[in-house]
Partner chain sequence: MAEVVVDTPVPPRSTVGDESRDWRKALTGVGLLAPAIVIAIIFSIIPLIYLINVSLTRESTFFFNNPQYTFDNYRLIWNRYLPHVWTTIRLATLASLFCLIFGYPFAYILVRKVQYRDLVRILMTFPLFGPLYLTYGIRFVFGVNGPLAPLFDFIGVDSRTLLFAYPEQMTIFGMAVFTFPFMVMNVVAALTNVDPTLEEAARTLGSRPWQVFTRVLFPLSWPGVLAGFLICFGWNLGVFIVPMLLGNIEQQRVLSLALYQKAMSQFDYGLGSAMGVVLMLLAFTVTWLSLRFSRGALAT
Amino acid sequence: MSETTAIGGPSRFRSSGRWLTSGLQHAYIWLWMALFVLPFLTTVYRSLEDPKGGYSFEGYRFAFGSFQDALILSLQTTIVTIVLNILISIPAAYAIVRYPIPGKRTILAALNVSLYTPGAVMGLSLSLLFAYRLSSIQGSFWALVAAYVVGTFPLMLIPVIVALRDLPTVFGEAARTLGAGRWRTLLRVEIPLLGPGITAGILLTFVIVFNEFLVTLFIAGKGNQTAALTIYNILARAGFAPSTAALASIMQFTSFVVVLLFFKVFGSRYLKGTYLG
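Present the coordinates for that one chain in the form predicted on its own.
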């Protein structure tokens, strides 16, 4: 009996140790997740408070009435920016990766300069550009789009370059051997296989552009108030009112839903090998 206990003792000890290690790992993950989510939960909690006492959706009723145009504008500028980034970055990535262009490193460093430029400097530079060289679009929808493309183009270019470098040329060669033309090979074979890079670029562009504030503050006209800028203006006037928190909650929820739907409906259907499967 004592031998059985002696033999089983170390085994039970190791099993208990594994359970303890696993429990600590899960607790560590849940702790950090709670800390990351806490600011958003606090915002939602504040948005449901009624100035007269108790809780209500009054802040959301105000937000939907005053926030709709700003939210639509943010979505429109984000979508147009993503499309332009894709149209620019894919040919640029092919030129950099597939063709022997002199000074590739210098060119790539110059294309990425916006990533290393402070937001305030970028906003001031774009304001000067629109004021003295492109006054015809100053303060317009296209001024916002142009600014966002300049600021986020590298976020689309770099992931596509990485994906293209990892893509063997044999896929395109096999398609052309089987009779597919150059454009059909590009659209039906190569671009879908660049899915991880393209989806990463789309996600990065969406997150940055939809929530962009500092550059927008410099260049947005009075008739082009984005969602982030509207939240700032209301915060400056009304402080941390429930309606302000409701605006922020709507913006956060919209970001989450759009990203989720993109990967669920579009990414996994048309772009093979996306990160979310």
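Numbering follows the first chain given and starts at 1. For the two forms, the rigid core is made up of the largest set of C-alpha atoms that agree within 1.5 Å on superposition. This structure is a prediction, so every number in the text was calculated from the model and none was measured. What changes on going to the form predicted in complex with the partner chain:
- In a rigid-core overlay of the protein, residue 41 has its C-alpha displaced by under 2 Å between the two forms.
- Once the cores line up, the CA of residue 55 ends up less than 2 angstroms apart between the two forms.
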Second form
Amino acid sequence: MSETTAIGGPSRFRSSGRWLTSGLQHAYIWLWMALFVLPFLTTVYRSLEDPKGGYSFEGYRFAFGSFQDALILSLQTTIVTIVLNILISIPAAYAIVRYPIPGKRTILAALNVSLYTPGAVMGLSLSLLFAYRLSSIQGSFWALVAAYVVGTFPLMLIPVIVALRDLPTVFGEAARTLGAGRWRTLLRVEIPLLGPGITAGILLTFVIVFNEFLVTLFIAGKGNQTAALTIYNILARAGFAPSTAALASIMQFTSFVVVLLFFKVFGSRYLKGTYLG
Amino acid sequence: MAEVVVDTPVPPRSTVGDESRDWRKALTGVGLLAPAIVIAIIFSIIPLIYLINVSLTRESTFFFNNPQYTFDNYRLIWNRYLPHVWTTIRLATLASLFCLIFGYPFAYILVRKVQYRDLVRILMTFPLFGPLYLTYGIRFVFGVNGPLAPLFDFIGVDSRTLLFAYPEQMTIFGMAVFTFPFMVMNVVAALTNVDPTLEEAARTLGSRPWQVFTRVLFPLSWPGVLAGFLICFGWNLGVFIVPMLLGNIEQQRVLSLALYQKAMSQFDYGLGSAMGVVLMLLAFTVTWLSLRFSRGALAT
Amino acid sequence: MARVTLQDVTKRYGDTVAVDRVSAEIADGEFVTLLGPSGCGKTTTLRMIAGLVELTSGHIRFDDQLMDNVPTHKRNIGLAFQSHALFPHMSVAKNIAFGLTNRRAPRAEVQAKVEEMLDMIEMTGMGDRMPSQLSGGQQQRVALARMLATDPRVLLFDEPLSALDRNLRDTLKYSILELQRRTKKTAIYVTHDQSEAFAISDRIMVMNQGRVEQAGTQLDIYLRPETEFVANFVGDNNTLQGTVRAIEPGTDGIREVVVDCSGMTVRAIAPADLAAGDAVSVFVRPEHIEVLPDGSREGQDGVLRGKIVQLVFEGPTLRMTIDADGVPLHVSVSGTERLALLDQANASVWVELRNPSVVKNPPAV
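Next, give the form predicted in complex with the partner chain, keeping in mind that what was shown is the form predicted on its own.
Below: every chain and molecule of the assembly, starting with the one above.
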């Protein structure tokens, strides 16, 4: 009806008030989004500053040159951790969702202990373990991988459990009535349907392990400095430099690309009940 | 769908076959779980047992042939390092409160008003890449010639001394930005489950906006708020890099930093481990509380 | 194609019995429906035939082959699920081909079979679609094609239509019947919907609390319920209490039972286990109670006088409650005479109870 024309004045006033509220609400969201991104953008900006004045890619050249090993090590540990997490978590998730195991809650809680242990505590306790009992792998690549796996496989386990629980048993039953044996059912039907849950776990593992520095600080050997740890070490010793800014930018940019790819392919629904969602 | 099982009296018969099948299934299940359990025991449970063990020995005598067992480390924490414990709890509390106060309206607007939710989610992952880069970047943002310098100069805050003039505020801010997404996600989850028609109903019944909030919205989203707060709190208890880069000596007393210095720089493993045990107990208490209040989110 | 034999099939979960000593023989090519309320054990029985649930005791045979220890994927059955259960990550063609590739059929043969199946369900050329792009009816038809593609010995249906809307349900149930008639395969169909069961079955088995209450043709179950449960579950029935006066040899050599009930005499076909003096329940369907024009037949068998206490006009039918000396009778009238009764509320009328059935009361506990 023609309410607006009948009481034009007050209604226009009211609607402009509503506009103001709505504008402020969006401004608040954008303010926070700026706060999320600003540290990254400023870091990128600083990474382009040349110590001798002006702007250059000197920092990046330096980062890719002298930090190359660290970057490669970060990628290697991340990928190996992801593979091991998959191999450990999928059978474990099946056991927890589909098998009658006594004391399931306790077991799940025990598996998640590492998830709730503060990084420094985990780092110190692992360094004690490696010094006291497992000196053969102390400071090695595998010591890092072991720490990452134990710290992150629950992040893979949880989304897979969620996905497996959401997966109706009817698909597996349908496959069996159509003559598919246990392995075929698993490989052709169930794992593809769990795919997004597994991918969510991969994303979480990637984001965490690729950027981990604290546990690494306690257990990394001399020759095994990951990229994130390198950034920390230079910061602790030499303060802020364009080359570390460049390395930090590279790390965040890589992580962000992985996140974007995930959202593009799978959307955000499979991150529910996890760390990111 | 599964049939409802009907209870009818039948003469008892042996069910040995069923039981042995169940046992076999349970065994297979345990087999599938074995790798996860073994990894968790070797690299998570046993190390924590060592940590407790070492915390009961003097300095680094644990690694000698005859370790000297003592409660001195805990006595020392009680007598001298209690301020460290309080600083840890205080910073975590304030940062989590900050998250709550600013995160709740953020989550509400996000759920009810915003169409570009995926954009927000994607940008919100930046803090999750870890507090190292975040704090590093915040140093630049609030540092000399930072992007916000003109703004601060305009409102009369000296941008050149900003970073060092407010170490506690800066530390709390840094911690809060890192844990902000955890708070928002929990409140978003809670608010998504609150039917918007309830708000409308409250309004048609004459509630003012703040009454809608205090009487309808907040009580209904309370479990998510609590879970979010406790998760933030848990993360903030373990804070390490933020006070190191943004705080001064007072904030740098937090347990994670202190235990690193004691154990890794001064090789006083006993005291460092005891600090670790205290921190672990704090973290596990918080986890236990959050699992109790958000029953079903992760567990079951 | 196979004959399916169930012999004392039992499923127990802990102390509760889901299926209790069910025995049945389903002939080759027969279409049998398991009908019952939810929780009666019909789905569990079907799932035991499919091998998805293990038997606690008893035996299942296809022809003479014992199936107890044959895993599902080696039984060569087709099962239609309540939800169509199409694999969401596979195209229509891949779904239909799934069973064939499990049997390592040659590629050309698989392709030909998929085309044939698509033609059969009138979805030619839609093999590349994903299940999510199909309508509910198309999805269920693809599910049927998928289960038929492997030429299974037995077709099993677990309420395949219950998730669909009414119109679709009506068309699809005849498609299912038609497919079964054409392929001449043994079919076992589970439903709680009696109109579905009546429309498509050769034979119906009514289940309750894990047991088969009655097995028979539609007419047997409708006109001659053998238990109180069947009388009340299948359609509506008025229940009257009575006592057997005599068993008499009736016409055509069928024994008749004469029952005293509510001050009148009722005659019905006698179940085998009755003797004079037994307490029985007499069931009369609302649609089998006729309102008589006048009282001229008062005193004859099955004729009662009563007062119309409630009239509900539902369009095609008129529902009435008639108080016959304190016994409330539900009557439903569908003929044109219902229009004349519309203004007869509180009138006195005579009614005749036709086609009554009699069930012996269980001993009082």
